[in-house]
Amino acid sequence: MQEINLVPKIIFGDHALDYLKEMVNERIVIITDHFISSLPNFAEIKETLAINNTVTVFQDVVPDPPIENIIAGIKTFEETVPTVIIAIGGGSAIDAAKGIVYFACKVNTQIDRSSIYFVVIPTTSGTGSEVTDFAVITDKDKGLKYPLVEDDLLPDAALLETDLVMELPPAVTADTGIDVLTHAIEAYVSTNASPFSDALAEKAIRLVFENLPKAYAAGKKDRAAREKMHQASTIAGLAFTMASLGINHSLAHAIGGTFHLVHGRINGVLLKNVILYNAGLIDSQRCPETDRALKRYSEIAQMIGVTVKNPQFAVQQLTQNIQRLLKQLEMPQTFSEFGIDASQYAEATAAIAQAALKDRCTPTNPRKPNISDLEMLLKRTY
């Protein structure tokens, strides 16, 4: 038996943020980073929000937010007892806030989860977090990063707000639109998938390979790329809040806590080889594993535009469509482009191997990995 949970409330195209004058004698406390409070459309939505609130801004969000930053976040909490939570940002920032509303009410018990309004208003087009139940804390201290997936972690509503992100330079464009390709592909070839899930993340993957080198390449000049690509996010957020991931995203939590690297880069390195891992062209592995996994991406393959019949030939294609597309983004296809020293490197790989293994998102990767596996694909992302 499977369970689709259809929250959160999604609001979406021209004026999305009016939706914040709704709210009337709340306690709000909006979580950010310091770059996002600077900017002149944040002052307008506080301003908004202050003519009939009491407005608190915890603004210390760190890149990758760590354990103490949840901390700090959740002493904020503690001292404002806030009855709407306004988390404002890219993935940390939504991270954290999720952190800090999820952990604050098991903190103090006399706090539900039920009694605060989660509103997540994301400014860029990559996590699909403000749809997810999903979010990702780091432990510095051990150079590990902590996926958590909890009902509590859904937002209540997701304010999409094209405004907000047509400002995002190139690289971050490219690193986030990625994120949303890989949460796709993932989420249509889990073991979790569904035809409900598969239709969001069909959607999202024409959407991506349509709008994203536009939305690159025209930046602020394509208000539709941007708005679809906005959109695409949350839509790919959604299918694999029903479907969940696997080990692109297993592998790439474990060496973006070990080496701090982009996410969405990350995952762009990983992808065409998870793919012919999953889809056993690696290794000539034939099981009904990997049989399912080339009919799945062979079916993904003929979404973008392949006419290839034949399953493993499709698959081939679909992977060079993709490192086409990360040439015309600029970005690397391998981790020795990122600079990491070579023994640096393999000394690590072990460590990131088990750290992925036991990550949340591999129960669902359509083909089961051991260490060995893991380790393979490191070494042939180098």
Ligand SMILES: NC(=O)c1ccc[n+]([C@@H]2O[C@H](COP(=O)([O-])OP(=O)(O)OC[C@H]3O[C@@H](n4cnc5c(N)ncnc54)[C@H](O)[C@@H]3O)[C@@H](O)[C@H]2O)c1
Given for the second form:
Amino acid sequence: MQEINLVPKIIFGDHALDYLKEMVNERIVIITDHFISSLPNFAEIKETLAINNTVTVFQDVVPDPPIENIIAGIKTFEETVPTVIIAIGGGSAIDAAKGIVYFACKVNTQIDRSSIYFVVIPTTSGTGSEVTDFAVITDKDKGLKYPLVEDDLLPDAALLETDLVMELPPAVTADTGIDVLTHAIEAYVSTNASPFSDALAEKAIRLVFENLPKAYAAGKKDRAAREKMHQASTIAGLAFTMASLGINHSLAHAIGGTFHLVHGRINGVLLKNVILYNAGLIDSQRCPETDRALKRYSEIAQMIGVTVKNPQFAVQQLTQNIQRLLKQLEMPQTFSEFGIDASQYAEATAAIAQAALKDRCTPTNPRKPNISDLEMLLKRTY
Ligand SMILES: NC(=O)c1ccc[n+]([C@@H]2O[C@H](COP(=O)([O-])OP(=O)(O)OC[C@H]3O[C@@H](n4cnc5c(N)ncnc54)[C@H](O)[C@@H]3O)[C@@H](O)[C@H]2O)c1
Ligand SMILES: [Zn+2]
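Can you return the structure of this protein in the form predicted together with the named molecule rather than the form predicted on its own?
Full assembly next; the chain just shown is listed first.
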């Protein structure tokens, strides 16, 4: 049995931020990072909210939010006892807010999660975190990224405002856009995929291939491409909330925890080899798992315009199209291009593979990997 809960409410289209004007007499805590809090758009949002509410800003979130961010945020939470939490930022600010709300309610048993209205306003088009029950928190000491998966992490409202992503720098546009593609592909081939998640994943994949190169090349000149990428990000988030992800993300979490590289960039490097492995095309493995994956990936190839003569050829074409897209976006295709030292990488391989095997995303990967499969993938992607 599977269940789909259609939360949160999604607000999008022109003047989406007007939704915030409906808030009156609330104690609001905005959770964000220093960069976002310095933007004119942020000042405008804060001023609008401050007309009818009390507003406190917690702006200390750093990329890949560590446990320390959550602890500091809980302190602000306890001092203000908010009725509304608003996360504004990329996946890092959103995940930090999710962690703060979740753990603040856990440690203060008198505060009930249902008494807090949790609004998320993404400023990157990537993680889909505004609609997911995921949050990724980093333990810096252990070099690990923990994906939390809990219903209580789901925001109540996701607000998509294109204005906030118009100025995204090209590199962030590329990295976060490839994260969207990875979410949609992994959701589509997941062992938990359903016609509901398929519909969303398929749309997100089409939107990324049509709009990411335009959003990257045209920057703020192509509002339509920016808007579509922002929607694709949320759509892919909905798809993977329903279907979950796979080892591309398991490995990305472990690699990100070890080498502190940008999440979407890691995903991009891994995609080709993870697809070929899942489809049994690296080790000529034929079994029901790889046959199903081969079929699902060839359907994705068809979505992006590949004529499917045979599934093997289609999947090879899919990976070539992905590599071409990475090149267009000037993204690395191997980990050596990040400047990671070869011996440091080799030394870390066993621990990364172990962490990836235990990751929350591994059970829904289309093919069940063992430790040497993951180590092989890490070697091939260096
Ligand atoms: N919760 C989930 O479902 C989920 C899914 C995938 C990834 N993640 C996590 O999300 C994090 C990555 O999030 P991200 O890719 O959005 O990046 P991010 O939030 O770390 O932001 C990257 C950089 O872009 C800047 N930035 C954000 N918005 C901007 C804007 N509009 N203009 C200019 N700069 C802007 C930020 O200040 C930051 O310096 C990772 O920790 C990853 O593990 C979470
Ligand atoms: Zn991701």
